[in-house]
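So this first bit is one chain, no partners, the form predicted alone, shown in structure tokens.
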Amino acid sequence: MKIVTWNINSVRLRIELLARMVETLRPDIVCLQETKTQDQHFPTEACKAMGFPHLAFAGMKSYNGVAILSRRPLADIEAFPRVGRADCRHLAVTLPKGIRLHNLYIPAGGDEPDPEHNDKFAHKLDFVAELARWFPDRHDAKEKLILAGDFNIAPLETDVWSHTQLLGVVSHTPIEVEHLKRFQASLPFTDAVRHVIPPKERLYSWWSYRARDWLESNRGRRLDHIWVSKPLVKKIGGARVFQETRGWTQPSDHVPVLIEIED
């Protein structure tokens, strides 16, 4: 079973890029973030034409939004408000064989890494802290769980182009990394991509639009993640960051991340 997560930065604007990615990677399930569309405008027919008859989505106008496209039946579809906000950042479904899949879009956090002076950063920290409490309350460590999405945090030194220069930049600050580690340890979860691709290797899934030549400068960050619970660790197969999409016409600043889970 191939699972892809991708912050697509507007599903309607980039529907052709989605189709191109699907044709290339042939995923069974796609988790999208930042879909930026209300549910009544979600491109359901286009997604079904790509081979995904089973859809779940929670969207709002212009901002946020999460969706799950699946070739396999989906059950128990739930959208969860986080930190008291119904801002369409957390969607969960149950896959066949009892696998519970969560699609998460953690807030970016703004520019200033100071929760006292930046409400967006405070919101981000509260969001991650709530997840760290919520998952062990909601789930048992013996359950088959997959968490996928744009976590907006690059935890490892090799997840950013310069650990030293980005220590004070939102997405790689020590306080964010510590919050993410607590969340990961809460059940606990295994970073499926780094389970396959060694942590010593530099790996990015996001490159800023501000770079004139993103590939030449290669100042990336690994913000997109897929985690699994203990019962699925031995079933992790391959993993891939599909960097090529960043060079497509009118791309998202994020690229798809794929893992394979043995059925």
The other form holds:
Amino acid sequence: MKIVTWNINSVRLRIELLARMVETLRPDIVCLQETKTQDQHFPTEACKAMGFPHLAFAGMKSYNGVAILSRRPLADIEAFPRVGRADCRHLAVTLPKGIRLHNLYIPAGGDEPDPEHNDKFAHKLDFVAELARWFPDRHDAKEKLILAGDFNIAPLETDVWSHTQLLGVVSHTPIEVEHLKRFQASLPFTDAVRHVIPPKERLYSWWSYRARDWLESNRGRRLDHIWVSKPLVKKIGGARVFQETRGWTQPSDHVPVLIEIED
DNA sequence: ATGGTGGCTTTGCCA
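Alt. form predicted together with the DNA, vs. the form predicted alone above:
Next comes the full complex, this chain leading.
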């Protein structure tokens, strides 16, 4: 089973890029973030035509939004409010054979990495802290779980173009990395992509729109992640970051991240 | 140190 996560930054604008990614990678499941689309406007027919008859989505006008596209039946579709806001950042489904899949869009957190002065950063830290309580509360470590999404945190030194230059930049600050590690340890979860691609290798899934030449400057960050619970660790197959999409016409600033899980 | 780009529907907000 191939699972892709992709922050698509408007599913309606980039529906053709989605089709092109699907043709190339042939995923069984696609988790999307930043769909930016209310449910009544979700491009259901286009997704079905790509080979995904089973769809789950939770969207709102203009901001956020998560969706799961599947070749396989989906059960127990649930969208969860997080830290008291029903802002379409957490969607869960159950796949055949009892795998529970969670699609997460963790808040970006604004520019100033100080929760006292920046409400968006405080919201991000609260969001991750809540997840660290919620998952062990709601799930057992023996369950087959997959967490995928835009976590908006690059935890490793090799997940950013310059560890020292980004220590004070939101997405790579020590307090965010600590929060993410506590969340990861809460069940615990294994970083499936780093299980395959050694942590010493640089790996990015996002390049800013603001760079003059994203490829030449290559100032990327690995913000998009796929984690699995213990019973799935030995089932992890290949992993791939589909960097090519960043060079397509009118791209998302994030690229698809793929993991293969035997099931 | 600063500002750079993009999406949505705004004259700004969010990333």
